[in-house]
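We begin with a single chain expressed as structure tokens, specifically the form predicted on its own.
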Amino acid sequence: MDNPAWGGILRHMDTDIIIVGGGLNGPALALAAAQAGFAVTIIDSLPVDQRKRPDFDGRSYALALASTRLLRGIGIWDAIKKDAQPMLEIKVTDGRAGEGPGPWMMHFDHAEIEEGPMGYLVEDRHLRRAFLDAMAADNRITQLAGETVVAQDMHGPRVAVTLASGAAITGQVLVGSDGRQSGTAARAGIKRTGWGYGQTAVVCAVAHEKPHGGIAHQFFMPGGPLAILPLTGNRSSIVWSEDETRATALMAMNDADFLDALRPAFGSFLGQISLTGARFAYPLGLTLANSLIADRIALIGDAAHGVHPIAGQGLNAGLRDVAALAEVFGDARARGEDIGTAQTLARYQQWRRFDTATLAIATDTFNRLFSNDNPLLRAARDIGMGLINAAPGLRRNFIREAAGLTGDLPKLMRE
């Protein structure tokens, strides 16, 4: 529920779970935890009307099949499925802008697995609105929008946060879902490990003449990968990673000049293209929290692990955090345990730590291997792609990985 009376009057609230961050992972955890019977308070620095803006701003997400199972489980998939584009195939190629793809390719087809499409592309606006509407309809969830946390502290078996408005909230556990610059992690003394790539992702969407057929394309160029991801209708989402200087120049261009720069990399296979929505730029780097937990604190999503978008797994990894943490909380309550104890939170860290570290290593390695024009590396990766594509067993493993169906899946992602 919203709390419109919350404001400048000093207030105190007690809850089970405090979540800082109202992006996507925070609301997903709020809904999953509320369904398990917990009282949840979610603190979002942005006002609700800013989160629910109906216009398309060019941003979208590639949701793995396992992630859509989670969304179905927490009750929001029905609200967005009509606006979700199934991802039926993935084609991975290597080359240079203006020269077309190289001779070797990896081609993944959803027909090689039994579960269905590998995933879906969903626009940011549809996903955020569905989360906000579902939280507003659940009386176990209190949304505090337009609020920021300025302090956090431990009070015996409780954790307390103080808001900029002067209000205080106490709970059994505090969850940081507040991004790569997580204030929750910093206040808890959790250090981070990481580095920048000297790359920036330029994100936008284009309309095109020809249908995309539900095919996602990943084109590796010397400056970084270009992802062309199918949206509903004759539209595609673009994630174009380039070196910082080139990306800055691309963002400074007017729309016509930007399209002229994009066309040689995009190609002509979908006919004429035009921009739809705005362009965004995101500096790329790797950042890992050295611990996913602290005293009565857990981190999820980018607050725990920010990786390169090369495989489109950032949000999917965060949603796997959500499903795992919600299950840990539910199991602890069923055993009569305090959900905020070190023993309880250690189960979450043990579950997610290896998976997130593996993802970080994989995306870092892929980016370093493919974002260059070294002829020896180029020959090696092209041969590697050809060998993988020629091996049905390896190809099927990659397809299941892309669908999020590998590893120790939480219950919310199994069916």
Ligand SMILES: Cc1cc2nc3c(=O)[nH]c(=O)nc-3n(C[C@H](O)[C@H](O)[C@H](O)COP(=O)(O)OP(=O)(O)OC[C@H]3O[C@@H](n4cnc5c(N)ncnc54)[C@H](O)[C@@H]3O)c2cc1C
Given for the second form:
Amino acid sequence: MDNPAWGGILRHMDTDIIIVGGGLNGPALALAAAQAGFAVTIIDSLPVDQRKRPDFDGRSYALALASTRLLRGIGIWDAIKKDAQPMLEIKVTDGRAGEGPGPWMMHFDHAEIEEGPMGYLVEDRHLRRAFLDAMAADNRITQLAGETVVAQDMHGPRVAVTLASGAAITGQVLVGSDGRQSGTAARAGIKRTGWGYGQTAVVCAVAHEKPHGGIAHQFFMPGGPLAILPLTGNRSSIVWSEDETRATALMAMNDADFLDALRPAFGSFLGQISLTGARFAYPLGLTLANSLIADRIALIGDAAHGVHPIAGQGLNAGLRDVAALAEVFGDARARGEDIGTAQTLARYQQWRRFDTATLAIATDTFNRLFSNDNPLLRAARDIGMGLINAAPGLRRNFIREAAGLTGDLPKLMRE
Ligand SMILES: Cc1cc2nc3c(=O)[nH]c(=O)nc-3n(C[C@H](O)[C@H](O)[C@H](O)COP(=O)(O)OP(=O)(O)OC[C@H]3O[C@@H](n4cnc5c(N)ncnc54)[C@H](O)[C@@H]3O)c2cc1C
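Since the one above is the form predicted on its own, can you give the form predicted together with the named molecule too?
All chains and molecules follow, beginning with the one already shown.
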């Protein structure tokens, strides 16, 4: 239901789970929790029509195999799979614009594991629409769109949120899925650790003459990484991280000048390239909530951990939060427990805290190590890449990591 007519002047609604933020992780949790039998109310400041526009967000996501299992489990994979490009190989090289890829490379091939492709590339426009359509079709989910949460309070065994429109919603638990500047976390007094990288990711899609063969490329350039990610057809998504000044200049260029700037970094291995749509800019930074939980509150996705896209793991980590939290809620209900108690939420925090902090540290370190031209660091990382590439055991570990198959997987992400 999209903005239901509030009952007279009462403007109050009760539910099991309140989710603030209808980006990507919020809807995934709404669907997982609804399928476990919970009544869910999900609130987002933006109208549904705006979020459904094909040019709403230019990103394409490298979704790990484990994440696609979750999407299958919550019933949206069928709506996406024809537009999803299997990721069969990943090639990582050190590079400088104009010089092409360096001699050292890491090459990860899905053929080294039994489970299939390491993951799939999915465009935001397809993923977001599938989430919104699936939520609209589920009568256990109430979608409040174009409504902004401005306050939250505890009332004994209930938590209440107030909307800018004056309406109030009560529930057993409040989930903050409201992104990097999470108001849910701030209102709960959860502090954050983080910093900006002084980098911006310029994102666009290109068409090219030659097929990409399902291979994702990551070139480490001095200004930041350049990812070339295979999309369906002869198309690829570009995530080009550059320092802010250079990124501003790249965004201001006309298409022809932008392509002239991109070509030396991109190389000629896919033949002629052309832009297939607009360019989008995303300022990059790290933001980690100091706790994933508070009184009757849990944080998921970027509200809990916003990381550098260098390893394409932000959404994958958020979807792991979703699968873990849905399982914690389901287990608590099966035992007859209140899903919002400190003990229940502590199980979620214990499950996800280490993993998300490790991801934040790893992406931060990679970005510092690779986004510079220091000759000593360059030599060290090239030798490191060579060593990893030459060791089949290490290589397979990286492939399993990229596929999201390591660690304590929630049920929704297991086969
Ligand atoms: C360039 C780039 C490339 C990336 N590539 C990948 C990739 O390949 N693979 C991967 O796994 N991850 C990737 N990521 C990370 C991924 O994009 C994010 O992790 C993901 O989009 C976060 O989704 P979210 O739902 O947690 O938050 P958001 O998408 O930020 O959603 C938050 C929502 O909350 C709403 N909201 C906020 N405050 C309120 C309020 N008070 N009331 C109501 N609503 C509110 C907002 O309107 C918004 O819709 C990439 C990120 C970047 C920047």
